[in-house]
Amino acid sequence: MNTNKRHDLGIAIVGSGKIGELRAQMAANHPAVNFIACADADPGRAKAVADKTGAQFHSANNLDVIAHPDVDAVIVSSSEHAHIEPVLEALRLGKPVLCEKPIGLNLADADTVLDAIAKYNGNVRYGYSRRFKHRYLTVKEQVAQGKLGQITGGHARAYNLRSQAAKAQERSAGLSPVVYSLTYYIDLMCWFMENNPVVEVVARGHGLGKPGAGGKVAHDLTWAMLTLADGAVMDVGIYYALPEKYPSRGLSSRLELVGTDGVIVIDGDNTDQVMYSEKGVPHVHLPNQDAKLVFLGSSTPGAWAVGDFWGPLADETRAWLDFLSTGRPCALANAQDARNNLEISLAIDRSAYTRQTVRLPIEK
């Protein structure tokens, strides 16, 4: 697809969940954009989605949006285990695709949708949107001018609320908070190293969750250390278990860079920025799930405010839409960083579980 400056694109929604709608009405809003297809398993939710973002055309099929005529991108906002369909049958039809992450929860899938890329010469990026917060795209500017000099280490953490890693495991089974979430994190600290990989990791869990596929348990907490190709040593960690009342509605982040010539430390728990409100304030992800006391900002895609999304997600999709309308360069991760991104969790929870080192590459 030639993506110079396109005014009449055509997009379908796969999946109209909760981020699947944010994605729609971010390009409802496009002038790029002039035509809209929804799909999700519910008809009902594809058809409530079409009718709020003024979509052309729903279905209860994802391959009927994907195949539609007047559709020349793909959004893939389907739960985490549905990804690698429909990433294939647009890349088969020569669509670029914008898929959530992961890419897939096993290698194999993700070296599918690299196989696919390749053959068909295609165009899939993917939605870590922690690197569309501004304070992130910051720092990815000031290591980018070597302010730091030579990194050394980093730390990253992440809290969120054990009824949100519920939430993720109904959605896709066995599915963990570092493969859902910590990536995020994951995906900064690879991005900020660019060109100097992870080659092992050592990690340590605890915690009393819900068990997943074969029976396991998902951690409550997971912290990891990562050694970097050049020694430079990072560590990381997730906890999902903090109670439902806890005024954060998204992740509550921390994250730190030190270098031979510099230091950056970022703290994104985002008590700055309380609120106390007897109506009660929901959650993105979580209906029925109101707080009367919160951290405004704390919202993970962001929020909505003087009749506008404002945030990460918004970002990271306008630049995505920019960049098929335009052309213009986007920063949003491609398909290596991805799957990069889903070895090194997948590591994490190997030695979490095993209490053994893992080097990277995994053996396949």
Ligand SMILES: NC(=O)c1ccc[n+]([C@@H]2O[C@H](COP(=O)([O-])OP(=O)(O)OC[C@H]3O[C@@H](n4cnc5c(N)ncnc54)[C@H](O)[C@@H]3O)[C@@H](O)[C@H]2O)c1
The other form holds:
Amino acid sequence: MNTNKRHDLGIAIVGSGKIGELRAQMAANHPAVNFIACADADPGRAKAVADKTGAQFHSANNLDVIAHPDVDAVIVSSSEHAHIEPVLEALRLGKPVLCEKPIGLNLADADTVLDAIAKYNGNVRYGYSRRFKHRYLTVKEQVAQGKLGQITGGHARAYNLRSQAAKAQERSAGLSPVVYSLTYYIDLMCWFMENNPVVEVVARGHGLGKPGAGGKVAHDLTWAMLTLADGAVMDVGIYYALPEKYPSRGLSSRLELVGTDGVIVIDGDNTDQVMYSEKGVPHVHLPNQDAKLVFLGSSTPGAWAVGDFWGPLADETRAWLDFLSTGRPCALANAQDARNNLEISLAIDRSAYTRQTVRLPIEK
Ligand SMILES: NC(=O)c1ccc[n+]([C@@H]2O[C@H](COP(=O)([O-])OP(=O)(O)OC[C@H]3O[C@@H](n4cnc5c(N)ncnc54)[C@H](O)[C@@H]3O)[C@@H](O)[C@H]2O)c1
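Take the protein just shown as the form predicted on its own and give its structure as the form predicted in complex with this ligand.
What follows is the entire complex, opening with the chain shown before.
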């Protein structure tokens, strides 16, 4: 039994938006946490989340909360373009970090994080919350037990509403659905196929959405074929333009792995839990997006029930806090995983836009 459990953890939340608020609530309810500080570029958001969670301190200045003497560890839940700086500040101060994906928007920034981790002997984990969806934890376990034999290929695809992509692109201009969201499934595939890196990418895309960074229309649909070092072939795809009233409240997906001794097929379209209500059901992320017919269980981070938040984001946050307070290992992605996921995501976008084969590693 571990007798060195901590009950005095102080946690800073940088970025008190939708996900930051959920992480803050998880932290506030964890038995090892006795201090919360919230920051957001919008001071009203920092105060609102502090009030809601009973946080002891809030600020519009990230460094005020990261450097606060009662803060031991930092959660970075700011917009995608604003992850690097608070992570580097926490590393400089010797504080462990849980940061949302992606690690950054380019590989040069990702490498500054890896360099700082090496320099300060730091610990940064990334919120690839799909790992904590129980059905994918089960896949990881069965693959680790060798039930599929040698894995020769696989397939993973996810669909979501166009308004979800629009919201992400509003806060981080030009963010592609590949870097924002397909990255979860790239992470899963690489996690299942440990020590077998992706070496080549061929992708195609199609876009009708608004122009993003550089005036390019972000692809609504991107389909990619990945070749791994041992010759295994995966295809991964994302489509972010489902009609607004489609009943899913988050990612609809399918994941398959085939091997010499077995096959796993995971239906993640959430059509097994259907509710219709004349009263409407609100969307977790999108205000004014009520629908009458919904697939319950389709919200990507999870959902509230009987006073608690349940689902992948809750289990992931709890696993990280348990890791901090007891030293118990946790399955969260590390910075090298996050960098690999970003590199594959960028290679997919590059191949889709140039219509060329892209070999990894890619130049920065
Ligand atoms: N794990 C999951 O299930 C999941 C789901 C959705 C989003 N995410 C990720 O979580 C992060 C936040 O997404 P969200 O949906 O909460 O977005 P959001 O827009 O609701 O929140 C982002 C917040 O960051 C703040 N912000 C922006 N720049 C900042 C800066 N420089 N310093 C401090 N605060 C800053 C904004 O004011 C906003 O309040 C993103 O990286 C996103 O990809 C994860």
